[in-house]
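The data below hold one chain only, encoded as structure tokens and taken in the form predicted on its own.
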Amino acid sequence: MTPIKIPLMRSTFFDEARTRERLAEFVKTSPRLSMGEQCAAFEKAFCAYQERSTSVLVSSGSAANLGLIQALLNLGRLKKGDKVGVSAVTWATNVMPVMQLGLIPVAIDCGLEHLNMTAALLEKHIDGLKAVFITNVLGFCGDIEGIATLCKKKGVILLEDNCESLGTRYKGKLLGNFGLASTFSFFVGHHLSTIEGGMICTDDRELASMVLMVRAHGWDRNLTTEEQKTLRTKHGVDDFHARYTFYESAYNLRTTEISGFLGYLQLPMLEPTIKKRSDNFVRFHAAAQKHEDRYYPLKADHIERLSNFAMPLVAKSPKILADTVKRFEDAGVEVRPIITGDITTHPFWTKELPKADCPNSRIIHSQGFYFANNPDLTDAEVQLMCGLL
């Protein structure tokens, strides 16, 4: 087997050596490593970057999805048995919390031209849905503004899993800002690395407060003094017993000061890495467009700035996919399927739910792949991968 020369992820951090040195010094000198001031500083800085009023740091992007759904259940905005639309091309832990918490996922197909849900595809299923948890796949989006308008018209909660699209801007707005709330991942291979980590963002104060409780056991420790007083008065809890009083169904989704430190340190480096990835994408996209007999053309001209950490393509036949994968792997370039492909074909889904009719997602499942778009790629490596197409 040819050794991997161009992996999907080459380094843990941007500016790897300096970041590791700073991290080692922080660990040696910090008086506290459990969640505290560093996490709060990262949350505040991420709010400013993402243009949201509240950001809540958690242990992973998957934890962010779980915590957000639980918070909506606790508030009564969702109820067990409600139907929630999900992107058919998504990540498993976008759908699993919906199922685990007693909601019913309804898979919505995507467009082959951008791998994402559209308002037209959603409209076929919108009646009966209480929420839509859309996944912005690999930096792309469909007409998400139209989706937001449709959801508002129908009284449906719109949530965004933006774990794969941090920094993409569409019609003047960052992805992750079109719905009630959004989730992000800082996994080591994503746009910004805290090794593991995630964030929940919203402008809804009531929801933000509930997320804070869901993150840590269901107690009120991270709420404002006024919010604590209201809760304690309502439930007849004195200040002594409030230290270990649990008001809501919750988890321990907290992370550590190490994650907070890394996030705060890496955030100023995010824009340069996005610029490098965006420039790489332009070259990959141009190369793929020369071969529309082999690959479905990707539409990106509706997106002001596309930010992805891997370059996806869908071959026009399984044979073309096999040929392309072999060519890449023979050259030492790591390739993967396009995340889950059609989520409704996976065993965890078929054990409990029927397969859905998602023909475009099925094509992506059987004929899609992606390869590296990391900021460490050299010009020669980008040129090599363009040539391999």
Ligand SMILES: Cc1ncc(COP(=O)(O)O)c(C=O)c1O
Second form
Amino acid sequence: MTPIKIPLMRSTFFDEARTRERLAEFVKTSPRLSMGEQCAAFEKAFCAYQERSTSVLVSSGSAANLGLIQALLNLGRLKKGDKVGVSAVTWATNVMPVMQLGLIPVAIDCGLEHLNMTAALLEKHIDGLKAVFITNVLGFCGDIEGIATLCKKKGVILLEDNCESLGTRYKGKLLGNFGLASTFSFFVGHHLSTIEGGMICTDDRELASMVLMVRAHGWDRNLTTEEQKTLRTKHGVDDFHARYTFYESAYNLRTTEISGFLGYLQLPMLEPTIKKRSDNFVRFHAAAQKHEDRYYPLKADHIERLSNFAMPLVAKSPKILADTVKRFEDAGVEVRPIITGDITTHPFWTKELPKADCPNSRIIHSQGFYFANNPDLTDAEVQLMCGLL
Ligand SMILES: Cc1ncc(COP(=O)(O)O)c(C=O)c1O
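Starting from the form predicted on its own above, please write out the structure of the form predicted together with the ligand.
Below is the entire complex, every chain and molecule, led by the chain shown above.
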């Protein structure tokens, strides 16, 4: 096999060498490495970036998904046995916490043209759902404002797994701001890397406080004095025993000051990086459009600013996919399937639930692929990949 020359991701950080130097210095000199003021500074800066009032930093995007669902259960806004709509094209740890916490996932098909759920596809299944935990796939979205309107009309909670779409703006609003809460991932290769890391964002104060308890053992240490007072009075807990009183079902989903430091340091570099990736995307998209005999046309013109970190395409047949994968791999370009494809075909799902009828997602599963769109790509590399299409 030809050695990989263009991997999906090349560097761990923005401004790699300098960021590593600053990280080394931070680790050498910082008196504290467990969660503290660096994490708080990153959370505050992220609120400003994301235009949300609360951001809670956790250890990964998966932890963010788990913590968010647990918080909604603790608040009684979701109950065991409730049905939750999920995108059929998603990530395993979007759906797994839904199942692990006793909820029933209902897979909603995604559009072939943008890989995401639409209001029309959701409408067929919305009756009986308590929540929709949508995944915004690879910087794209469908008509998410229509989904939000539909959810509102039906009294369904809308949550966004925005782990793949930090920075995409749709109809004047950032993805991640269309529902009650959203989750983000800072894993290497995503838009912004803290090595591992994740965030939960919401404007709902009650939910934010519950997320803070779920993040750390179910105690009240991270709440405001006022909130602590109310809880302690309600449960008859004195200030001494409050140090080790556990009010809610929780985990330890905290991360370290290293993540906070890295996130805060790199956040100002996010926008220029998104710009580079958007420029690459425009070139890939134009190249793909010349081959509509081979690939389903990808619709992106409904999105104001598309923040993409890997370029997806769906081949028009399994044979075209196989030929394309061979061309890319022979040229040393890494290719992968479009995340989970149809989640309902995976063994962990079929062990517990029947496969769902999601015809578009099945095609995305069997004929989709993606390749690198990272900020380190050279002009020649972008040209090479365009040529390979
Ligand atoms: C849509 C989606 N949700 C959640 C996750 C989990 O994020 P993490 O790898 O930070 O746990 C990923 C990871 O790639 C993802 O793509």
